[in-house]
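For reference, the chain that follows is the form predicted on its own, supplied as C-alpha cells.
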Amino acid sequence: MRTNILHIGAGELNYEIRNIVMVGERLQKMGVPVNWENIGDPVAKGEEVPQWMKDIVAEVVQEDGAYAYSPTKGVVATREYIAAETNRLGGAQIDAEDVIFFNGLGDAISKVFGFLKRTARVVVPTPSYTTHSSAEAAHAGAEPVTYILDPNHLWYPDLEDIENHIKYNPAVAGILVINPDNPTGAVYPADVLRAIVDICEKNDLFLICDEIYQNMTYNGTTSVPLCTVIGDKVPALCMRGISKEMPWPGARCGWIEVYNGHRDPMFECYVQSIVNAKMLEVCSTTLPQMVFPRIKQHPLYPEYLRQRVERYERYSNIAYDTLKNVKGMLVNRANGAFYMSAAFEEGLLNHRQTLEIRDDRVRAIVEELVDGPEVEPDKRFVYYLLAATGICVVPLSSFATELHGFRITLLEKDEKRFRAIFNTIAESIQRYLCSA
C-alpha cells in the first residue's frame, strides 16, 4: 500500500493458546482424535452449568432491562453489590464509581494497556498470561518488559528481578501481578503481594492485579485480595469477571476495581481515558451484570462452587505425581486457577527430536510446522504431542518466556481420561527426550 497501515505494535499480537486450535481442526479432519487441554473454557471442557443458574438466567431475561443500555460504567446495583463485597474484606475502601464494566477482561486489558502513553511500560510477569504480555507490547511497539517467575521457588515473583527493572528502565511506570497465576497455577502469600506494593510505593507506581481465579484456590492455599494489602497510597486497577468461577466465558463479563484513584491526579486522569473510551462504546453487555449478584447470593452458590474446587484440587495432585518424577522437568503443584505449567531443564530440547506419528499425511503436516531453527523447541515438542497423542497443550515460550515446557488445563472431567493423558505426556516426554 502506498502508506503503511500497520499499528508499531501488530507483530506483538499471538494469542498461541488459540492458534494451536487450527492445527488441531486440521488434524482432526485427518482422523487424529484431539483432546483440547490448551484453552481455559470449563464448560467446553463439560462443565455443567446448574439448573438453578440457568433459571436465573431465564428469569433476567425476562426483565425489560436486561435488553437497555447500561449506564457506561455499568448497572448501578450490581457495581454497587461489588463495592460492597469488596469493603467487606476489609482495606481499601471503594464505593460503586469505582467499579467500571467491560466486555470481558480483554476488552478491560487492552483499554487499561491501549491508554496509556506509548512510552510508559508494565512490567509483566514471566511466564505471563497472553493477552496481558502482547496488549503491553503491542502498546509499545516492543518486546514486553517481564520479571522472572522462579519454576524453582513455586513460580513465586523475583522481586529482586522486580526492583532491578525499575531501577534501570526508567520507563516502568506499573507492574501488573495475576495471582491466582496464569499460565502456572501459582498462588502467591501475602508477604509477597506486600512487598510487591512496597515497591510500587518506593518507586512511585501504579499496579495492575489480575484476579479472575481469586475464589478458585486449593491445596491449603488462600489469595490475598490485593484490596487487603494495598493501603492508602499506591493506586491501582484490580480486574475479575464471571467467565471462570461460575462459569460463564461467553457473557463476556469482567471488571475493573480502581484503588485509591484519586491520590494521583495523572493516574485519576489515565482511569478517566479509560472511562471515556468505555463511553465511546457506550456500555458494556448488560443482561450477565444483572444475573451476576443474583447468582452469588443464591444460596447454592457456595457448595457450588467448593465442588468444582475440589475437583480441581484432586486433579492438581494428580496432575504433579503424574509428572514431578518425569526426568528433565520442573514441575510445581498447581494450588490455584485450573492450569498447570511445566517446564524442561535447560538444554535438553533440540531441533531433531521426534515422536513417531503413523499417518505418513499427519507427519508431514507437522515437519512442515516445525521446519526451521526459528520454531521454539517446546512448540516443536507441543506440535509432535498432538499429532502423536491427540494432546493439545500450549508451548510455555509462547507466555512471553525463555522457558521451555508447555501449559495444560485441569479441566477434564473424567478421571479416568484425565489420568490417562496425563499419563501419556509423561511417556511422551521421555520418549521425546530419547529420540535424538
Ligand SMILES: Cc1ncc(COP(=O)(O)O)c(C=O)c1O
The other form holds:
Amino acid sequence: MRTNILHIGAGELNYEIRNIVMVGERLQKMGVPVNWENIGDPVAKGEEVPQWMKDIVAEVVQEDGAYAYSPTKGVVATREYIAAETNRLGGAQIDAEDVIFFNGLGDAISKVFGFLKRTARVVVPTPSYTTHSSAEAAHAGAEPVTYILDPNHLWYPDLEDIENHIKYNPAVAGILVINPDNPTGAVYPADVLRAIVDICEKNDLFLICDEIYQNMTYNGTTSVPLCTVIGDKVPALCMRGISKEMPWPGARCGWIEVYNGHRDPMFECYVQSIVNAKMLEVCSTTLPQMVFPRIKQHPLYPEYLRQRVERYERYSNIAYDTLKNVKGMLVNRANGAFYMSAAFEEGLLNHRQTLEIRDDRVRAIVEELVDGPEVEPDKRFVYYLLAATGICVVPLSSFATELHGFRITLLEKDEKRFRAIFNTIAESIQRYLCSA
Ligand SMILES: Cc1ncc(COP(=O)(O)O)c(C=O)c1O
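Right, the form predicted on its own is done; let's see the coordinates for the form predicted in complex with this ligand.
The complete assembly is shown below, putting the previous chain first.
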C-alpha cells in the first residue's frame, strides 16, 4: 500500500469469544465432541422460543409496516412504551425522543465509542465484556483504561481505583458500568451504583450503564436500574436490548435511553452525533421493534422469564458448589446474567502444564496453538481443556484483564450434562495444575 490504510485502533479489535469457535470447529472435525460453553446465546444453547412468542412474530410479519423503514430513532409507539416503563420506576423521567434504537447493542456500542473524541476516554471495567473494551480502545488507538472488578470482593467495582484513574488521568470523560455483569455474573448493590454516580457528578463525567441483563438476577439479588439512582445532574446512557431476555439475539435489536440529556450542551451534541450516525444508515431493523412491546406485555411473559431465571439460579449454585473448593481457584457465585468467571490464583499457571490428549493429531494442533511465550497461560489451559475434554470456555485474559482464568456460561439446559461439565472442569483444573 502506498499509504497506511490501517485504522489506529485496528490492533485493538479481538473477540476471543468467537475466535475460540474456530479452534473448536477444527477439533470437532477431527472427532472431538465439543460442548460450546463459550457464547452467551440462549437460543443456540437450546432455549426453546415459546410458541406464543413465535405467534406474535408471525402476526407482526403480516403487517406491511414491518417491512418499512422506521424513524431513525426507532418505532415511535415502541419508544413511547419504553419511556413510559422507565418513568414508571419513578427516577429519571424520559420521553420517546430519549430512546434510540440500534441493530443490537453491538451497533450501539460501536457508535457510542466511535463518535467520542479520540482523546476522551471512558474507563471500563477489568475484566470487561470485550465489545465494550475493544470498541473503547479502538476509538482511542490505545489500550483500554480500566478499573478493577475485585474477585476477592464479589467482583464489585473497586471505587478507589475508579477515583484514582479520574484523578490522575484528565482524559477520562466517562465511566462504563455493566450491571448485571458479563463476564463475572456480579450484581452490584445500590450503594455501589450510587457511589459511581456521585463520582461522575463530582468530576463532571458522563456514565454509560449496560443493563442488558437487568431482569436476570437471582440468589436474592436485584439489579438497581440506573434511572432510579442517576438523579437529575449526571448525563447518562443506559443500554438495553432483547438479545438475552426475550431471547432474540439474531434480531439484532437494542436501544439506548438517554438520562439528563439536556444537562450539558456538549453531551447533548455528542448524543446528536450518535443519532446522526444512525441517520446515515436510515434506521435500525423495524420488525423486532414492533414485536418487543407485544411480547413484554403478553400475560405469559413474566412466568416464562421467571422459569428461566430460576434455572440460572439453580445452575449458578451447582457451578459455584463444584468449583469453590478447587484448590488454586478464586470463584464467586454468579448472581445475575448467565456467566461465571473463575480466576486462577496468581503464579499458579506456567507454560509446561498440560492435560492428556489421546489423539496425536489433536495434540499436535494444540501444541502448535500454545507454542510461544506470548500465549497467555489461561489460553493455554483453555485450549488443553477443549482438546482433552471437549469443553469450550473463554480465557479470562481475553476480557481485558491481567487475571488468568476462564468464563463459562450457565446456559447448558440438561442438568445432568451441566453437572458433568463442571465436575470435569474441576478435575481438569486439578490435573492441569499438578502436571508441571
Ligand atoms: C453486557 C453485554 N452488552 C451487550 C451485549 C451485546 O448485545 P447485542 O446482542 O444487543 O449486540 C452483550 C452480549 O453478550 C453483553 O453481554
